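Presented below, as structure tokens, is a lone chain in the form predicted alone.
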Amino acid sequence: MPVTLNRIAKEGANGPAMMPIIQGVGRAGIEISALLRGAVFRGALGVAGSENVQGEQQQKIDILSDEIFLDEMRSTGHVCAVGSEEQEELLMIDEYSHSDWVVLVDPLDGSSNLDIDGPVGTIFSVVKRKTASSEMPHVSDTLQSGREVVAAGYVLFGPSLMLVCSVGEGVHGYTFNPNSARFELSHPDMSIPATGGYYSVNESNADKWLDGMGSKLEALKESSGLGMRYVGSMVADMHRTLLKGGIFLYPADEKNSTGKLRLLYEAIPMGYLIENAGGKASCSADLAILDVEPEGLHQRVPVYLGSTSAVEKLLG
């Protein structure tokens, strides 16, 4: 019999509590995938005419995906609040405000790729609330370092629909089987290759990177022989890095001096996966992503994710 998401309940101390939440992520992924397939016919592509909290133009499908994800987290009955990249404030789930778990999500990473039918994804992580269950959840419940994360993963909307996740007991990939209408284990015990692979970065900004990162990347390319691949969706680029090896980077630059990617919604979930797959996740040579203490819902950091050898060669 195929192994399904039910397996998560058998994975370590947190598996039983995380299974219904990750199953909810899977249901959201199925719904968002259907939305993406029909978006061009429903007039759901293009900008929505509004900006998110970061001042970025929201795509119509960003808003719809955000709504789908929140509804599925509510349906689990185990989530008290959701922090979303698309929302300025923490979203409370009033009917389950006593529950233990808070989910953080980038509901549709890389949505600008949709106009050219490119791959996109959803990124998520789960933390246990710090406030008492008798109180309403508070934003402070989300401000936990990556060392406090109990589960994280992503959904990749590509030629197949994949859910990759970890509850701290390895990283496993599940592919949606349309014949059985369920996610089935396809990539057990994913481990990032120690050598080889590719580097993924938007090099058009190299002359604006801080900390001499342009020169450091040139030195890495010469010493490692890594090829270059870049999609522009973190989920797609990180999926390749996890399977093929190498490094994904998004350095700070003159415009984004503290970094571009969001700590809670992108850096920590991907850092959690990479470390659980045997790689390294850093903000700098002496600071691991998972050791950063968050100060706000939408904090940004530089990101370097990949094999230990590639990250250490780059950062020195």
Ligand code: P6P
Second form
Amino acid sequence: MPVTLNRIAKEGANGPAMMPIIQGVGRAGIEISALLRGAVFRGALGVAGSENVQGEQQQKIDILSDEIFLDEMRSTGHVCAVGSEEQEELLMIDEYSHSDWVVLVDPLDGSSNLDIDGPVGTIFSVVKRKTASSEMPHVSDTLQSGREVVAAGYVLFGPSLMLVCSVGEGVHGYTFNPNSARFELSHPDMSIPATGGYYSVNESNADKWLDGMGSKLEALKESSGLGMRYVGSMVADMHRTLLKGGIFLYPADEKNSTGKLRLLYEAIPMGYLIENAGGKASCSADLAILDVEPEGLHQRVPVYLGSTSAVEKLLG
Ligand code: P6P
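Go ahead and give the structure of the form predicted in complex with 6-O-phosphono-alpha-D-fructofuranose, now that the form predicted alone is out.
Let us now look at the entire complex, which starts with that chain.
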């Protein structure tokens, strides 16, 4: 009998509460995957003519994916609010405003790759609200460090549909099986290789990097002999790093002086997975991503994630 997402209920203290939420993420992934397949025939590709809170062009499909994700979180009956890259404010789920759980999400990360049929992903994390269940959830419920995360993961829309997640009891990968129409365990106990793999970065920014990162990366390249791979879609680049080892980085630069990637729904979920897979996730030489105290829903940070030796070699 294949192992399904139901197994999460048996994973430690948090498993039972997290299973229905992660199953909701899986349902959203299946629906978004269907949306992506053949989107071109429905005119769903291309820009929506609006901007997200980051001032970035929203793809039509970003907005549709955000709606699907919110709806599936509502259908779990256990989520009181969702903080989304696509929404300036925290989205309340009124019918379940008394529930314990708040979900942070980038519903369709890397969507600018859709025009070239590249891989994209959904990135999520779950925290327990700090406000009383008798009150309405508040954005302060989202401003918790990665050490408070109860579950995190991503859906990868690639040649196959995958859901990789952790509730603190190891990292496990599930692949959607079209024959049974459900996610089945395909990558149990994922552990990042200690050596080998690739460095993964947009090197075209190297001349603008801050903190001497240009020379630090040159030193890493010279000493490690790592190959280079870069998709420009965080979920795809992080999935390869998790499987093959190496390092994914997006340093701060003159254009993005606090970094480009978002703390709450990109850096922290990926940092939680990488640490649970035996790797290292840093914002700087002396600050782990999971130790950053968030100040804003859409806050950005520099990120260095991967095999411990590669991250430590780069950052010193
Ligand atoms: P650049 C996609 O827009 C994204 O948020 C991540 O998925 C990806 O890692 C990064 O930005 C790519 O940024 O500047 O290299 O295009």
